[in-house]
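In structure tokens, one chain follows: the form predicted alone.
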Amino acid sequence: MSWDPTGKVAVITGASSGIGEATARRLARLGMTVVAVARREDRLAALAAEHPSIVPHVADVTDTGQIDALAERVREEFGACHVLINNAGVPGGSFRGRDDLEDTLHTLDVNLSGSIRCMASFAELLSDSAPSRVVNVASVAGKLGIGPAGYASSKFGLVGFSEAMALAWRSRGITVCQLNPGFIHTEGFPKDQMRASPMGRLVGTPEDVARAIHEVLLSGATERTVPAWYRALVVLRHVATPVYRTAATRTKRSGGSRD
């Protein structure tokens, strides 16, 4: 049976830019009621006003309370979370040592705590809403762990979450996707040299990863790697370990940075 997305409930966090803003127009359009959660009111009050079904909720997934909150409202004025969409999350900084240990503990509450805080407050109505689709935004970064490690261990964690919740969510009528893209140009993520240099090419734009998020709505999908050929480099890390990390260690990236 198909998936129509037509009158559907959607959740999604970090919806005040980049890939959640350009999943909530996307989904929008495609005739759900859309939930954008953020911290940024004014953000969230611009994107509402260019959809009628885009409802704004400010929210910080690193309070469990604010999330039980934002569910409860779910539920109270819609009856229904057919999508949850866990896309929150920060870059995080090198971790080079005790000096950062509050900006790595802090990118592994928003970009996987976070995550789980709102399976456990929407588990309930996920299953009551059933079929229905969760979809953890992770990253490439979750399959290579190379660049700033509390986020590469964050999104490792998620991707890890993400599959065991997959089998142990199926019969319950909730599929659960591991969604990683590769280098995609964001505010909070900018990748303006890397566009600016030969490897360009390869950045993708919100609104790639937004058209892979529609598409395993549609297809129920449990695994979704965007731009699709980026999966390459993620069974080259499997079979051929040696060539990966010859490789790996003559990138700036190797030192633990972001470029």
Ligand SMILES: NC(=O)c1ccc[n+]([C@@H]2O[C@H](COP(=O)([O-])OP(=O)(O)OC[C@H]3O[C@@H](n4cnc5c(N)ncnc54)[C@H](OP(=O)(O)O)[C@@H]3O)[C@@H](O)[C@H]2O)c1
Given for the second form:
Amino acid sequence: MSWDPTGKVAVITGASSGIGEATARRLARLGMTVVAVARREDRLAALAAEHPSIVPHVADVTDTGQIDALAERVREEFGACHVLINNAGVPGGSFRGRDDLEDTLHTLDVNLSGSIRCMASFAELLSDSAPSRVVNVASVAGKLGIGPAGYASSKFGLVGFSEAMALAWRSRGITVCQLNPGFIHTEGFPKDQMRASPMGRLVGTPEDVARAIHEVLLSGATERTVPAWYRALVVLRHVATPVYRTAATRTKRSGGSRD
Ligand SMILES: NC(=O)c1ccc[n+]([C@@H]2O[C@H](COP(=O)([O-])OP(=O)(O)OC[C@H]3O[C@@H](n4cnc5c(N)ncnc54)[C@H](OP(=O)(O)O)[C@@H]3O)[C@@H](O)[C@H]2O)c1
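With the form predicted alone in hand, show me what the form predicted together with the ligand looks like.
Now the complete complex, all chains and molecules, led by this one.
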């Protein structure tokens, strides 16, 4: 039987901009109640003013107490959580040595531990609300170790956590999807240089990812790459590793930066 989003409750972290904001709009238009979570209250208030079923909630995904309080609020106010979208994330910087330790650990705390915290706090409510969905917004950087190492490791971790949890929570009626975007133009991940180059057409939009998330909610898929052509790079990395490595070392990003 198909999964109908109408009237269901979704929680989206990182909803104050980019992919999370576009997804909140899309799910609200589908008739879902959307709890939009982030730290910037003004941005969440502006988003909530667009649609009566978007409910703003200020929380930091690095704070376990705040995430427990969020889950309690959702249970008390809405009685269910059918969809949890772990999308909050930061780009982090290069890892060169000791000076970059704090930034790298923070990147892991937001991107990986933040998603794990949310899954922990919402586990019981997701079970009670089954059939339910978790969508973890990881990255193609969680499949190809190139660019800032803290970011890549946070996303490799999230891919692994998602893959194991997809199997572990299947029997509870909860699907867990690793959703892996490639380059998407957003505030936190501006792709201005690339957009101005002939490669510009390879950069996707937050709405592309929101559409992919919508499709995953309907299908219950456990893995999705968006834009889809990035999947070819992931396959190349595994079936022709020496070719991939030779090509990768020629890119600027192989120096560990985001350029
Ligand atoms: N854009 C890309 O090219 C791309 C590619 C692959 C994967 N992704 C992933 O997609 C997700 C969304 O990124 P985006 O591109 O849409 O970037 P974005 O526009 O910068 O959005 C990031 C969101 O995360 C929130 N956030 C950051 N730290 C947080 C914290 N400690 N607690 C709660 N919320 C926090 C931010 O809100 P506040 O600052 O208000 O808290 C913001 O809403 C990230 O996980 C990113 O890694 C992006």
